[in-house]
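Have a look below at one chain only, the form predicted alone, in structure tokens format.
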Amino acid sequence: MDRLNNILLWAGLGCFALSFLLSGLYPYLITDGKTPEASIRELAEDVSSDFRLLKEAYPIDFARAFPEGVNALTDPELATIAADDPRRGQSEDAWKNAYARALRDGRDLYIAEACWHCHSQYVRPVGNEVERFGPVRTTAEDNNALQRPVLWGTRRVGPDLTHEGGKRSNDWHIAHLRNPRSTSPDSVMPAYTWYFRRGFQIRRGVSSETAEREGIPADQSYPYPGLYDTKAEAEVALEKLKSSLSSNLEEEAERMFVAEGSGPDGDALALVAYLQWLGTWSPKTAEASK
């Protein structure tokens, strides 16, 4: 019994030895010296329609977290301007330098929050890992500023998040985050409810006739982009909202009214920028964006 005990004690040491080992050499693979690593600036080059997704969503919020993107037009926005108009290009600067700030931002909360302890980021080429969680990445994808430090993880308590960029949508990454349950029935993972905050919002009510149609409650209504601190700045914004609609939305602007709500703020859009950016970036993509 002492001599098992013995040789497990010494698999484990070993196996411990070699991770450690294998952790160091890695990063030293993926920065041979002559290809300069990506940095994040470089790495926002691509502005994902994810992140543009996120200022049309929650643009009070969106607006605070990232400062660098006040003149970041969204796609509604860019359809009212001409071709030629120089706040496209002054836009579009200002999605790159938004976004940086959104993919660093992130990538340190999602090390502050441990997600890497439960999330690993490395498709291992063993099994059917591939069939699983998707192609392995090669060193050279991984040569950039946001896998320093490298992620690897340590377990799977959830999926591996390698290529999580772009498979799910915005709404499902911010209700993961308030109550995993409800998008992951068998989680275990905790609610982030920190990453959410109490405000004012504009709703709309919908119609009688569409409750009875639809067959949903009367008093069921849907909100407008927008969490605003006070009542008074949302009554502000309902009244602008309500002056801007078309004489033949009368009825519509009549079941439009402020209530109490709560949405995410600017660190879960960060977070969530984050995981819609993992897999998705790679020198070809980088060249192509240029």
Given for the second form:
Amino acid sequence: MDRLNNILLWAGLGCFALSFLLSGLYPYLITDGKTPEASIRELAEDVSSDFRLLKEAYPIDFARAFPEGVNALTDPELATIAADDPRRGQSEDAWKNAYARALRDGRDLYIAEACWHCHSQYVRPVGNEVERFGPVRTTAEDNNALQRPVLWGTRRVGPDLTHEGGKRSNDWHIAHLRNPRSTSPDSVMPAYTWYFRRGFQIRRGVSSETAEREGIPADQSYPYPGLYDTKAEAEVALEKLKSSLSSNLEEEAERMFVAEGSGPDGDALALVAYLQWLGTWSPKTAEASK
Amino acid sequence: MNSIPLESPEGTSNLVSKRLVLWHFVAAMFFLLTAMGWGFLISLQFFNLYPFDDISWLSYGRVRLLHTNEIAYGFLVNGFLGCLYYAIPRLTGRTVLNEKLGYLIFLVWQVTMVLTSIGQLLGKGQAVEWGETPTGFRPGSFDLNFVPVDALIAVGALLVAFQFLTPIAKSLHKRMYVSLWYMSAGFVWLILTYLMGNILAEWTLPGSSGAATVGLFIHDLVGLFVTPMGWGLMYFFVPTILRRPIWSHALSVIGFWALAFFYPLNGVHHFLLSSIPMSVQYGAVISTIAVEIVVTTVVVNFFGTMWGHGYALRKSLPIRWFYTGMILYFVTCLQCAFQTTLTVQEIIHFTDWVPGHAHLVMLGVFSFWILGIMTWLWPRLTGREWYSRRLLGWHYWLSAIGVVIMFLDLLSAGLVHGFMAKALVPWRDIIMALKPFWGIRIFAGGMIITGQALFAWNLLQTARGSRAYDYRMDLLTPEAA
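Form predicted alone already given; the form predicted in complex with its partner chain follows:
Let's see the whole complex now, leading with the same chain.
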């Protein structure tokens, strides 16, 4: 190899190195390189009320998916214990650990289903995007472990999700995952039916007076939280629930029964927790809440 | 001139391993058909007609990854390898490093592709655009959850580099022909690009600096691997088939070095108007516009070569594939220069405009070149006359018209989407407005797939046929397909 070729070989490598220096390393050094990346546990410091509600509504699948949250107490549970009960102290830590796990699992599912190919997580300061989707995110706000690998996306078949967290209820998200057309008519999003499982629920029928007053079918019934694997488990739970009811609710207890049903599994809960988190964290609010 | 046709059994020294070329072409055709089949399937989702709605591993999102990855790594890479196994020994006068290594690379690559497809269907795809091949780990961590396909690809790319750089290094003259510049640079850049994109964005750089690196990866994969391989092959096959030297060697070298300098600087233009520092974004915009100059020199050079021999476009199907690709290349790069400006970005980013652009580049340019080379080589590899030259014509016209329809259709859809979004039209109404365009896309896709299916059938019937290819044709009519 003569000298010219040698020089040119290095020139070829140099071109590559230069591009990495200018458009990879340089932006890193002047932005993200200046502060450490926020870990997932740090992102989970501020547990959202939506996440707490997930445990209330889906206790069984929540406990299975996020065992860290076994000591996390929901608001109704907190209302029943004393103000100086030591369980209160453990509860908050349990919530944060469960939340961290849910965010990570949810983000992984968001990647696994390639959600990021049809939904962006980056609002631009042009094209009225701020009006439609909310404020532009800063480099510091994206300098976190849930944005590595980055999930900005390059295509919007569906809307931007930068500020999705807290915009809608958990129920909306769950119904939407199961059948997007049920909440967003004309949506072309696929249904994610495999995040739902069958099981047994406790349901309570409406009274005939209510049915008449509200104009709903007389056999209409509503589920209680919890989706049990077997009928026997559900029946045991039903008996327990009935015995815990005060005597003036006897009439209601008579309308309770066990029936087959279906509901979101732990994966769906993780995905919803992640979606409800999007846009809720920033280094500033994290600093303030400390 | 040598009176023995180069390609005939008597004319072939043992330079080229025709079987390796053939095997890679067969694999390429397999992935071309499957990838396009996936593409057609997912286009049905836009009318909620997707047939596998309830099957998690065949769901829209996962299959969408297969469509792009099987095209990039299954079709283009196999196609390029096949062409290189032919071109590099011819260019250097030396065999590749080792024929057995060739079969090993073939095996590694197909295993990689099968594992990639399985991994993505199981939801193990990586969140790096055009690099969704599974890392084998949970996102951003080191918890193993699948086969580390990325590592396997890196090994494969390294073996490929050894395989082909050896004959190039052995044959080095004072001045290297431009094809070898492109190819040898492409081998080295591929390894660097692949490692950079798949490692840094996954394990080191978050958020905006991660996006900058991902942009660099997306762009380098096309600009520093696919483009150099494509042009390297054009600089070899066009003069070979036309039997004319390239118009200007000086211009060809300028084209190469300008590509090497400007192309990689474009990366960040995939995330414009973002929180990446504006100085970096402006730099990317300017160098993207500069690439247009590079492109012009190369395209001018090829049209200079063709000057006065335009009849070859009519008589030789491979030449027609090549020059159609070059015209579309010029269109696509001109489009780049405009769409990278922030004014146009505002409207077209996030819309169907971008897939329209990508289809033109990946299908209309580089796939067309590979298909053209296959068309030229197939009878010479198998020693069989074409089963049907008429079908070859159908293949060309269905593909060319199909891709142009798809391009114009998605371009229009992008503009409609962009302006409606800016006007704050409700999302639901935007979707309804895009449906007619998505319908046309299904039609265009159908045309393209039909073309490829006819070609595959033609290849198969040719290989099984009994009519021998008359190598003397090569001496009489250089433009014969």
